[in-house]
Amino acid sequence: MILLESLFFILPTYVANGCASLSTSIPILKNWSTPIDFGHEWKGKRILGDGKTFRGILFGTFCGILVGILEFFIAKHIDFQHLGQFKDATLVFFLKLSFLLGFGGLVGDLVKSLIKRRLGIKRGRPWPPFDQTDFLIGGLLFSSLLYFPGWTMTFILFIMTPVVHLFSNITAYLLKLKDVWW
């Protein structure tokens, strides 16, 4: 069972990156595909580069709420161990608290790649565990403002993270969303 209360508590982490990347085939957002660095360079490195835009920002923090929005539904129905305040959690918390993940999240990313390019590391190359544990960590970072949902899972999240993203990802390639599998 906390299995399950890790993954609804994460998900709209898990969503938020995962809609930042697809919302390249968004075409109400175009206009916001600046990069967020603009474009500029620090000591003759891209500070981010190009896959880090605002619309991916914007819309990855959007689906994490809408995720959000969804379990404050769910969790009316469900009786949680580990999350037993959920149930009477109200629908201002679920927004503030799955903002907090969706965004944290996607600054965990951004944090990654500013690091990926001082380090010389190409956009788009892999670098594990970084790649499958940023958007975790800056999500729980993030949602620690409000709520934290303990060391026990905590601890399970980051054993389930890398899977969840190894399978995604795959998934993501062979719909043909991706253009590698990791």
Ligand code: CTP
Given for the second form:
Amino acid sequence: MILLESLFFILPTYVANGCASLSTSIPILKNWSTPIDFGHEWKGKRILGDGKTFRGILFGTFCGILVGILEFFIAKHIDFQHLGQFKDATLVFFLKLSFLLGFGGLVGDLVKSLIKRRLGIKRGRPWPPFDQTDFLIGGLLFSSLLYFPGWTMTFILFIMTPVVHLFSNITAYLLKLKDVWW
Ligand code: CTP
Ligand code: MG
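Having seen the form predicted alone, please provide the structure of the form predicted in complex with the ligand.
Let us now look at the entire complex, which starts with that chain.
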């Protein structure tokens, strides 16, 4: 049960991260690929790279909040063991929390890319385990301003997230939504 509740808690982060990637395949968003660093370099290397766009951040955050709204309606019908406060939480709580989880996750991904570029790792090249956990770290840090799910759940999320990330990436690769399987 704690596994399912962990997933319920972190879902806005996962969906925000997934939707940022999927935004490249959505026809009306596809061509809006302005990078957040506007193509600028710093000491001969890109600041963030072409893989971090405004489109990704905006669409990802939007999808994360949609998940939060859905969760508000579902939460009333769940007998939580660990996320007790969620049952009677208001829509405003879910809106704030899903924004922090989604946007925070995407900021975590940006910070990871910033460090990758400083280390000279090219856009799209793997950098485990940070590619798999950047959004979790960002999502947890931002959401902790409003709600902390406890250390047990945090521990479970750090084990669960790389597994979910790997499976969803392989699926996206097989569906030709992503160019690389990692
Ligand atoms: N993406 C985006 N905007 C974001 C995050 C992701 O447009 N803020 C899209 C980009 O097309 C990106 C793809 O989703 O290439 C996959 O995301 P990710 O793996 O995070 O980026 P990488 O291209 O691997 O770049 P990096 O090496 O900087 O992680
Ligand atoms: Mg990547």
